Each structure stands twice: as C-alpha cells, then as structure tokens.
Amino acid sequence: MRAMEAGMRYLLLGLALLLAAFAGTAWAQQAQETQAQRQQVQPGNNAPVWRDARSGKEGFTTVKGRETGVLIQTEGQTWRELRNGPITRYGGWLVVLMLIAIGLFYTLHGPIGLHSPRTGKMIERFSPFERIAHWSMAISFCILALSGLTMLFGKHVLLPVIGYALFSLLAEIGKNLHNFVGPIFLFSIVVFVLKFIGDNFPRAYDLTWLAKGGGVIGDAVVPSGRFNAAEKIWFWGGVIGLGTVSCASGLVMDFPNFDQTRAQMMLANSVHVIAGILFIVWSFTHIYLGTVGTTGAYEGMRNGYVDETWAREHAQYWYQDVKAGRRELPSGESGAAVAASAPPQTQH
C-alpha cells in the first residue's frame, strides 16, 4: 500500500509538471502571437519586452557575477538626472561664487601684511622632507581638480568653445590622470598627516584667534601656534575628512573589479562628485592665504624660511618655543640655532 501511495504521488507530480510545461509554453506562444500582432498593428512597439528588460528581474546569461542577469537598472536615469541636474548645476556655482568672494576680497581688503619691518633674519618654518610631503599632495590634488572639474563641466564650459575633437582628447587625458593620480594623492595624504598632525591639535588659543579673525578684524597681530586656527580646521575637516571621502569614494570607483553592484558604483561616483566640489572650493581659500592673500606665507613652503617677523606675527607660541630654545627646528638642529641668513630669492 505504502509503495503504491507513494508511486500515485510521484505520478500526480509528474502531472503537474507536464500541465505546468503545457501552461508555460501555451503562455509563450500567446505573448508571441500577441507581440506579432502589435508590431502588425503598431510597428516598433516593443513595449512588454522593454517593460520585462527594465522590471530588474535577473535573466540568464554566460557571464557569472553579480547583477550580470539584469539587463536595465532603471535607477541609472535617476542617478544621471541627478549628477547632470542639482549636483552639476549647484557645484558649478558654488565654484563660481567662491572665486567671486575671493576675488572681492582680495579686491577690498588687499593682503594680510606685516605689522613690523622684517628684520631680514630669517628662520626655518619647513624642512625640505616637509616641504616635498606638502608639495606631492598639493601638485597631485591640483591635477584630481583639474581633471574633475573638466570632466564634469568640461561638456558645458569648454565644449562649445574648443569642439568636440580637442575636448575629447582632452577628456580621455583627464580621466586617464585622474585614475592614477588618485591612488598617489591618497599616499601623500597619509604621509602628510603623519608628519603634521602633532601641530594641529586644538589648543586653547585657538579659540581667540578664530574669535578675533585671525587678526583680519580690527587688523591686530593674534598669537597662534606653529599653524593657526584655520590652518588647522583645513587639516582636520579638508585634508581628512574631505580627503577621506573622496579617496574612500574614488577607490570604489577606479578597481569596479572587486565586483561591486552598479547601485555602490552609482552612489560612490555620487559622494566623490559632491565631496570633490567641497574639498576644491575649500581648497580656495586654503591656496588664496598661502600665497598672495598673506605677505610671507609662499616663501615658507616654497624656501622653508620665513623672516623672523613674520614668525613672530603669524605664529608667536612656536616662534617663541623654538628662540627658547623649548623645541627643535623643524631639520631637527637646536631651536636656539635660528639661521641668520636668507637663501638669496627671499632676501629683501
């Protein structure tokens, strides 16, 4: 009994299956009828095939990984709107407008200068370790932005301007730069922290050079540490925090060989876009005080010396510490031994 229960079971399934075959190819036949009557009626209408390709259901197919089986991912419009929509279009001014402020800034106030005379004595602000560590970061952020900003208004601002030949040349040389320059500028980033971060730990003082300015207003000399307080908030939230995330973000995108989803590659190249315009139009500011918006600055990371004065003014607790002999010069010889002479470009 127990043998012929289970051999009217096994049948019955076989049934089953039999009709569920029937069904599924009386199915098929029926939507091909169907298709073939629409393109008789409607020619070019492929509406249900497009509507089952853009449902996100996982087909077959001889190519093993993930999300290989689907063959449209509707969310790519979505991402495409936004990057070419809010992100591009707010980006861009914010770009704009910062370089606006800069330039009026400039324009009202002039640069930061000294208070005192310069006494042509001169002392080691960078040693030249520090100085290639700055550089390696610099130069290599200078060529992501440039290349970034290319790629993401290049089609709005230089493509009517220099043809689609020259801007296409100039894109793949872009990307290109901006795909091995970024696993570089990650290393620079590192060393450069290693080898600063013990000056740029909040200190009490900071909190009364932000109060006062930095001595932009009311023009007065506010004492600082070897870096200021904006100095060392571009350290901690530019250099980073926006370094971080764009490295972190960029990384996703330049090795897609760690098999990741097109959703994580979508989100990524979207958090790299907006962390990449913060970090460009903070960088302004960071570049406009390093060079023509402060009397001095440029010299230091340019010759790795600074005019006694300007030390005293623009960093009087390090200045002091090292004259005291409480701390070494940055080469690593006795804080007492302050050179004496200028290399012959800072000599005035």
Contents of the next structure:
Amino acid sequence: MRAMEAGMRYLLLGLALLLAAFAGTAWAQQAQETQAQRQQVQPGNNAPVWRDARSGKEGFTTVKGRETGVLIQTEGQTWRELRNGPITRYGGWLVVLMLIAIGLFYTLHGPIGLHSPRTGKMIERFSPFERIAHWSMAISFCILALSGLTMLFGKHVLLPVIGYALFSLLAEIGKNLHNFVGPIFLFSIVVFVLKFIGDNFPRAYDLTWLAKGGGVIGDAVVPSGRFNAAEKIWFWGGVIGLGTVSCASGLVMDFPNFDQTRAQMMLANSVHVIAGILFIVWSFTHIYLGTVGTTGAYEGMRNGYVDETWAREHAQYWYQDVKAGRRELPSGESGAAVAASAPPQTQH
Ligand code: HEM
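After the form predicted on its own, can we look at the form predicted in complex with protoporphyrin IX containing FE?
Whole complex next, starting from this chain.
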C-alpha cells in the first residue's frame, strides 16, 4: 500500500514538473512573440533594445559625435553613487571636523601671540602688488569654495532650511560664478606662484621649525625665513599641488568642447570634488592663522606692514637679512630705510 502511495506521489510530482515546464516554455514563447510583434509596431522600444541600451552598448544614431550611440552609460550610476555616497559623506565630515578642531585649538591654546612687546616701528612685509596677488587668489578661492560647497552639500544642508525656490536660485548663481571664477583663480595662482616662489624653497632650518611645531610646542620663538615651514608646505602642497589638480580637472569640465567622453567628465568631476574638499579644509587652517590665530599676521597682508617685533619673531632670518641690507624690502627699498618709510603704527 505504502509503495503505491509513494509511487502516486512521484507520478503527481513528475506531472506537475512537466506542466510547469510546458507553461514556462509557453510563457517564454508568448513573450518572444510579443517582442517580435512589438519590434514591428515599435521598433527600438522593446526589451532586447532596452537591455542593450542599459548595458551601455553603442547603438545606431544619426546624431554625429562621440558616444552619441550610447543611450545609457552604466558607469554613470557608479559615479552618482560615489559622489552622493562616500565623497559627500566623508567630505562633509572632514569639513565639520576641521572646523571643530580649529575651534577647540583656539579655545584651548588661544592665538599665537608675541613674546616681546611691539616696538611701534613698522616694517614692510608685502608690497602692494604682492597683496593684490594674494587677495585676488584668496577672494576667487573663497567664491569657488562657497559655490562648490553649495553644489555638493547644498541639497542636504541648505535646501531643507531655505526651500526650493531660493536654493535653486543660489545654486544657479553659484554654478555660473564657479564656471567663470575658476579660470580667474587659475590665473591668479600662476601670478602668485611666480611672485612668491623665491621665498618658498625649503631650507635646513625649516626642519627645526617643524620639529618644534613652529614654537606652538613649548611656546618658544623658532626662527624661520620670510615664510615658515608650514606656509611653504601650504604653498607647494596646497596652492601648487591641490591648486593644479582642482584647476586642471575644473577646466576639463568647464570646457566640454574637446570631445571629452562621459567617463573622462565623471573622472574629472570626482577628482575635482575630492581635491576641492581637501583644498578647502586645508585653507581653513591658513585662514584661521591668517586672521585670529596669529596676532599681527592679518595686518601684514591687509596693509603691507607688520611691527618689527612680529617680523623678528615670525620671520627672523628674513628680518635680519633686511636689517643688514642683505635683501631689499618687498617694494624694492633697501632694508636700512625701514625706520624712515614705515607708517606710524596703526592702533588695534
Ligand atoms: C580668505 C582668507 C585668507 C586670509 C585672511 C589670508 C591671510 C594671509 C596672511 C595674513 C598671510 C601672510 C602671512 C605671513 O605674513 O607670513 C597670507 C599668506 C599667504 N596666503 Fe593667505 N589668506 C587667505 C586666503 C588664502 C587662500 C585661499 C590661499 C590659497 C588659495 C592663500 C595662500 C597664501 C599663501 C601661499 C601665503 C604666503 C605663504 C607663502 O608664500 O609661503 N591665502 N595669507
């Protein structure tokens, strides 16, 4: 009896499988016929065509140009996930954490002050041309940084607060400013580098300066040239290094009329965003040290003159060379003329 039952069960199972196979074949046949019909009535709008398009395969088109036959570019999805995923997430955290770190440093350590009192005698630190070179680079950088941050983080940070209308207006203005100020920034970097490169070559004493953390460790005066080791690293790594990468990748996107492929544009975009975030985060430290972080530094780049005490403590070897007449002042006057030409100390 049992054996018969088991046999019956197997027979039923076999029948069911056969039926399923038939149904499947019938369904597949049906699907094929539908596709064949669809190919007649709507050629190019059916599953095989969309499968090809989705795979990134190049199809036929009458439109001339590179990649015009590629309807959907599969790598585009990867780029979007990368840009809206890790780049935005970790980039955002980097920006926030650097601002917190600077805030903490300022609260715990306070500004880097002078060890001896000001003399009231001012010495020229930057010529008018040098300051124009710095500020045209700095201001164009800030416009690029703010518009770039808006394009990357705006929809997460600004949109929920200011709403679609205002955000899209800001984003539109920001995007156009970004596209036009980019080349100006590049030009100002070239001028700046040509003007300042002579004072940024590494010297042996820079290593001592770095080893002592520029005097922050142990609160001592550590001698340096016209620019200290941290400024030189910012010059080579930031302005020249990240400046070149962000400008070159920016130009690839700004002038898409060199037959770039979409893959090249996506690569340029990813490189540009990563270099841009690193440049912005690094600039926070420079801007902090160039404003509230170092007493007396800002006035040097603002009106060109610093107090002699500042020069002696922050650029000792440069100050000594100027005083000894071994080098000229930035405007070309001899160092000996320091006392005569300096404006009276401005009250702060
Ligand atoms: C917007 C805010 C900025 C402020 C307040 C600022 C302030 C200053 C100050 C006070 C100095 C003179 C420091 C000294 O006497 O040694 C300086 C130098 C310098 N700044 Fe800025 N800066 C700003 C933005 C920038 C930006 C965006 C860049 C680069 C893209 C930059 C690049 C430099 C460089 C390279 C130096 C000279 C250091 C060297 O050549 O080694 N600055 N800045």
